[in-house]
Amino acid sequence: MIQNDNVDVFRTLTWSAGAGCHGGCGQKLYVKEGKLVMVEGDENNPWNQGRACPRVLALKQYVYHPDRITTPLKRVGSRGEGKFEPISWEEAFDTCESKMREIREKHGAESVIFAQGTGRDVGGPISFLAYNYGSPNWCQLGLSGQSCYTPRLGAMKASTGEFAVLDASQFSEKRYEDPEWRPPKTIIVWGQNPPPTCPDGFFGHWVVDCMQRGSRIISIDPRNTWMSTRAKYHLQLRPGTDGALALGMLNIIIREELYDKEFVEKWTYGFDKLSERVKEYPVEKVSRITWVPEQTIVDAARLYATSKPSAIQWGVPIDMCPQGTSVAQAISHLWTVTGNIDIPGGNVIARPAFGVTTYPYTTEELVGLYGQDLVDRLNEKRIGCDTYPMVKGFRGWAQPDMAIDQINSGKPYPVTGAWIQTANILGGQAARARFHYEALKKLDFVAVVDLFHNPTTMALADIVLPAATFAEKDSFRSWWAPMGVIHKKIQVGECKSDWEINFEMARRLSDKKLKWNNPKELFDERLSVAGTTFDEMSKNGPWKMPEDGPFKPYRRHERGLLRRDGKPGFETETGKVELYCKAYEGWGLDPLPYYHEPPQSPVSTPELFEKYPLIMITGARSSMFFHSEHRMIPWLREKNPDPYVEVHPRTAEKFGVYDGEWIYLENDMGRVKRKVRISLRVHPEMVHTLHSWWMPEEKGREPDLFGVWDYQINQLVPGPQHSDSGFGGGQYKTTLVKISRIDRREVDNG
């Protein structure tokens, strides 16, 4: 702690809520008499070095905006009135105990769904309580295939028996000036434009470091970006077809033999399998499937296999590709072939810091912190584990899409009450959301966690808790490197982190004691392995780098850093990075990566086409909103303003539309209000738009619930739809719309 004027600086992480995002950026937080006065960005933390961004800096409006949720509430009238008055934390915990022990006795600990979105330290909390209280449906519902970061998980966990990420120097305290670092010659950036963001694990900013280093870009996105306008080669491809990118590349590698012939005779199993799929992908034929010119693909490829060490960088549109685990295969299969694998400079193994959990992402991990026996109980009643073995045999995500399917039709059991954390199902998460909508009012119970009003608090909520920010709150972070802690500095009404909420809950809930007397103990039992203590990390970083070894780069395969029995190789099978994947073999999916044409395009369905002529792509990244957060904050709101619409000049002059008016994206399912944008960052047969829209100023109260149904586009997305696997699949980048125009009485009278 510093001290100056009377104002004391604690430096601690981000991680939600009031930034968004899943952070991991040390702050210094300015404190008054009490008060956040300011926030500026910790220049001694090797996270982001100083940087901060907009929601970080406009953290103060966020903090004690006047409609914030700052005392428990009550619902007191019906559903969707948005009528609710504030109780004690006492009667607050006492109702949700009770409604829940009901459910609990009536049907089983399963008929309640534990709901959670993305941001703030969730995962480690919503599990925690989950499994105390005895229910095995955890998920992201309305996620469709739960798109969104597990696909990728899950297919680098089945081949390679590890994740894997882009080595920006990350696992180095020294970071650039590590003398062990080489900067990767070239970086596929695909499916993202990292710099507004700060993606899974990964601060978007790093890749911009790398390119001052003389990192050459490759990117691959259907929009011009930032990044792809400073790209040596930018693959324009056609929404959904990535997969059949990758095998293209594949082909074009393997087919001049520009692969790393050493590495994949000696660490890689299936070569030859996968050498006569790609044979099935050749330029030609990719080229025709992408819309990417074959010269541009051939001269991506050789570039990428010949400037080693290269690393790839991508992001959610390949989740949400309609086969997303076998695109995210195909992908890797890219860095494996070419040999770089946990090497300076390439894509590394990524490991939670000292092998502290912080959310728990594999079986592994789950059995770990609970024990087989009861993943294995838990795994009898989860959804979706039946139906798809990936969902049982990788993580314990129950499946999101048979879930709300459940809700409606009752079987094999009921589901009537739900815990909703970090988690705007309605105006930010849910494809298809008027069906996930219908489907959650049908509950007997809801719970949810939040900071603010929003639309799914007002149409769903019998209880309201209010959460804490990241300056109001104690947490812990190991999510690859470094591991951090969070830790509290202010108190804003009677607000309480999700850990204090779960914990309290889990205490009430659980069939047994707890052995921690509260979260911090809790922590420290999870530090411990890191020889350390809550209180020390708070004090002496608040952040702490791995050691060499098993949970530090580089090529641990050799050393024998990576498998249980202490031999090299990895942790898979056959000991070898699988390119056929014995995993998949064993779930019953195809141990090869293929290409599947998106459900909906000019391919599959012409006609629907014909009548729906352009590709919405949605879900790119603001700097000023975190998803479906942030649009009350009045410097985030001003930057933009409203939610617009990208539309080629002559898409726009084709249906006949000018810069800045209002129109309607329109399809079969229903129509949304856009504000049209023209724009040379988008094809002209596609169109992109910003996602989670609804409008805090307007009513809360149904049937406006905050004017969600005129705003929020994923009304037009298909669901509940999912690859074969269960994981991936959801269709956000490839739904067919088409343009119209709003009659100008409905835009005078709102």
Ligand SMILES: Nc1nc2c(c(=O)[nH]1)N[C@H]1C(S)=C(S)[C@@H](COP(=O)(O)OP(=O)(O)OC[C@H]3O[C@@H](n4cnc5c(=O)[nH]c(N)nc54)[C@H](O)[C@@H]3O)O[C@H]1N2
Second form
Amino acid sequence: MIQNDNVDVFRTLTWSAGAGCHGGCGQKLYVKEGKLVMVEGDENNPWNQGRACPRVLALKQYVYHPDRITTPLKRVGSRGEGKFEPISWEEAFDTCESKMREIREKHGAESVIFAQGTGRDVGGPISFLAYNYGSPNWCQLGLSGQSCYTPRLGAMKASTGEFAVLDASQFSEKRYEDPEWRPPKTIIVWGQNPPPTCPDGFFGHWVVDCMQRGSRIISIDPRNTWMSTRAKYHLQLRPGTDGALALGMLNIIIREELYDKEFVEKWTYGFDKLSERVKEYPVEKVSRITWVPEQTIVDAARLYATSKPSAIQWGVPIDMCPQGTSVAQAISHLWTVTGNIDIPGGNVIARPAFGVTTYPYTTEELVGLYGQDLVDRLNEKRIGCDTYPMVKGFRGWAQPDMAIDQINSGKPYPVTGAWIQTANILGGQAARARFHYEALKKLDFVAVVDLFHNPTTMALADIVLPAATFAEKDSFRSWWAPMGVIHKKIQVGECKSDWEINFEMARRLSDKKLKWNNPKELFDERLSVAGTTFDEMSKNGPWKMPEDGPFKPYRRHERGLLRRDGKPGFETETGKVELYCKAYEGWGLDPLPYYHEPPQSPVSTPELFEKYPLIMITGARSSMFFHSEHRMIPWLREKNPDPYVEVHPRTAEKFGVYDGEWIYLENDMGRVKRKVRISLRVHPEMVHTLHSWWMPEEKGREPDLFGVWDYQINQLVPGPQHSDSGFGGGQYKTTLVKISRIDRREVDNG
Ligand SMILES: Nc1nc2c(c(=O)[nH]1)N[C@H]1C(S)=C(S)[C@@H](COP(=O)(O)OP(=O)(O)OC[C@H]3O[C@@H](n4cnc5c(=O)[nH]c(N)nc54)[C@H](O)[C@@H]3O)O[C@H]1N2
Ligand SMILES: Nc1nc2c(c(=O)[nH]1)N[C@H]1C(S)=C(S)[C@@H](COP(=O)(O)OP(=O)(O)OC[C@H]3O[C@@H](n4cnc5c(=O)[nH]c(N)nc54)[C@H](O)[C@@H]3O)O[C@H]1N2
Ligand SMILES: [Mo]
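Compare with the form predicted on its own: the form predicted together with the named molecule:
Every component of the complex follows; first up is the chain already shown.
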């Protein structure tokens, strides 16, 4: 019916603003006379098979929201005063260009930091701009320890040479009908809440699809969740103790000889050393550390190891453990010693489809584009490279905790400008939010590329550039498989895509003439290794799944499809999965996994625990919001109007608070308002609260900044990170707090 009404239907992918997420859902956009009229899950897309989340369903309210920034803006009052004036794109680009040139001439290109948020399609355009400008300082500024996926990715890459993920048949066009695929018999859902979060190239409902095909669940989560209440075993551990648990499970599996002897013998390196190390983690000790009953740990370890194929699907709390890179290493060893890697229904090796990446990230490619000199200079100047060999060796990102300290101190060299794109640093990304605020206020120049005003734009921006949603832009995606394109169907105001904005800035700021005339030429070059072009993909898909070969499971290690030299094995120094990790050894890290207590905990800081007797988990995701976004979207806000804190009934009684009451969560760093939700989801000694709250309906100018200082939980989250590698250990899930009642008089006085 709707088609007859002059409505065009377009199939595209959601990556980036709108839904917000880093998933790759296929959606159908219904467009009439240039306006979006409806969105519907794309039933042809093998990724989500027609399904859509609440944020996609509310897309129209997001795209056409009256608060959208639709022209470039310049600040006219003092910083924080909230006075901005529309300007033309030409003026906006001219201003950014001259300010950034000025900083480069005065201090060097490294004095501008390029700050992104989580991985939507921004990685390509922002690194493209940073490199063309000549700055090595690109990172998720404020994300303590770069504690989101990077620690897990680093651990997998270092020991296996690859990344691995639960096999839910996602690499096959036929999906669950693929005759080669097997459902995992057991899935450990470890610190992840897949249905609402769909994180890191993984569609959350795939776990449920597997359950419908027989997979049993072991849930490792301090809270009771949808998953844990349907699990065969629920290991309700103390937050941040995952490393001890993984080592304890390895201990049981090795001691009881439940590991895959043939795989271990043939394809792993350092098993003996690992076996020695895990002896330090007997189950009694691990149970004491984690608060999980001994028998439950034993049962879970046995079930996982004896029901092949089994898989582990893990989440961001692993990265946020102290020593996140070591915890991730320990967990990944579980799938290695049980031989559950690279097999149907196990943890399969995930590579970007066809080897396409949105922008070069290997040293070889960067050298090809920019020359060895620039790449050497970047590695030398990048913040954190001197201190942390893994920061230098694994990923071209600055170390965020050191970056903010350097912005604050000006040492060893000044950082005086920031290009902030897809990051709400003050509204959600940064731990010790107040410190970030004070430090960033000192900058000489700040440009923010966003779709809405938020505490970060209000407090810091000199120039705001209006970004487009996924419905308004051309872009492409190749995070695992399938590879796909996002294509522009509507225009809102003067908004531009991140690629368009950064392409123009790079053209102006680069020393050399760019190799491409426009972003599309760049896309075509990136896509050419897959034998296709942007237009072809837009017409025919818009996704493409790799055929059998280096980019598709299974058993590639046996077939010589993983190593560059074409020999069987893995792309590591020893050619095997390194249980004793040579790369870690080279970076001066312990090559074997180990456990450290969280920096604040009943064990490491008993006096602090006496004062603040609740372990606070923050930021288990809500389907209604993506981090700090969507609070202004009516349908979504209605479903989740307030920032609540989950409190166990016994705890509520102890602190004398009732359901629905507004209280403070408090520690030595400050206090933040929350609404009590009495709930059996949490353990009596823990509370859980939503993160990234600010109120778009409140005053934006200082000191209010949309209520951010009332509601932003990261004022209580300490920094810096705690990890020997420089990655991991952001304390977002392990902060100690107490509850205090709000004085009635304060409430009455507003
Ligand atoms: N307490 C606590 N804090 C946390 C966490 C936690 O668990 N607990 N999690 C942390 C984690 S894992 C992460 S990754 C960070 C994420 O932190 P952020 O990535 O900063 O979070 P968002 O609020 O999703 O996005 C920031 C801004 O980007 C804008 N935006 C969205 N899409 C686009 C786009 O395509 N282009 C442009 N130009 N702008 C866009 C949004 O409007 C928003 O203002 O937060 C961290 N903060
Ligand atoms: N709707 C929506 N989806 C999102 C996001 C969003 O903001 N909204 N954010 C995206 C981003 S950037 C990320 S990183 C992912 C994160 O998504 P996930 O990796 O799923 O992580 P969380 O939702 O933070 O937490 C998952 C579960 O871990 C539990 N948990 C908390 N602390 C610990 C701990 O110490 N150990 C263990 N084992 N479990 C713990 C929590 O109770 C929660 O149930 O989601 C992405 N997807
Ligand atoms: Mo994240």
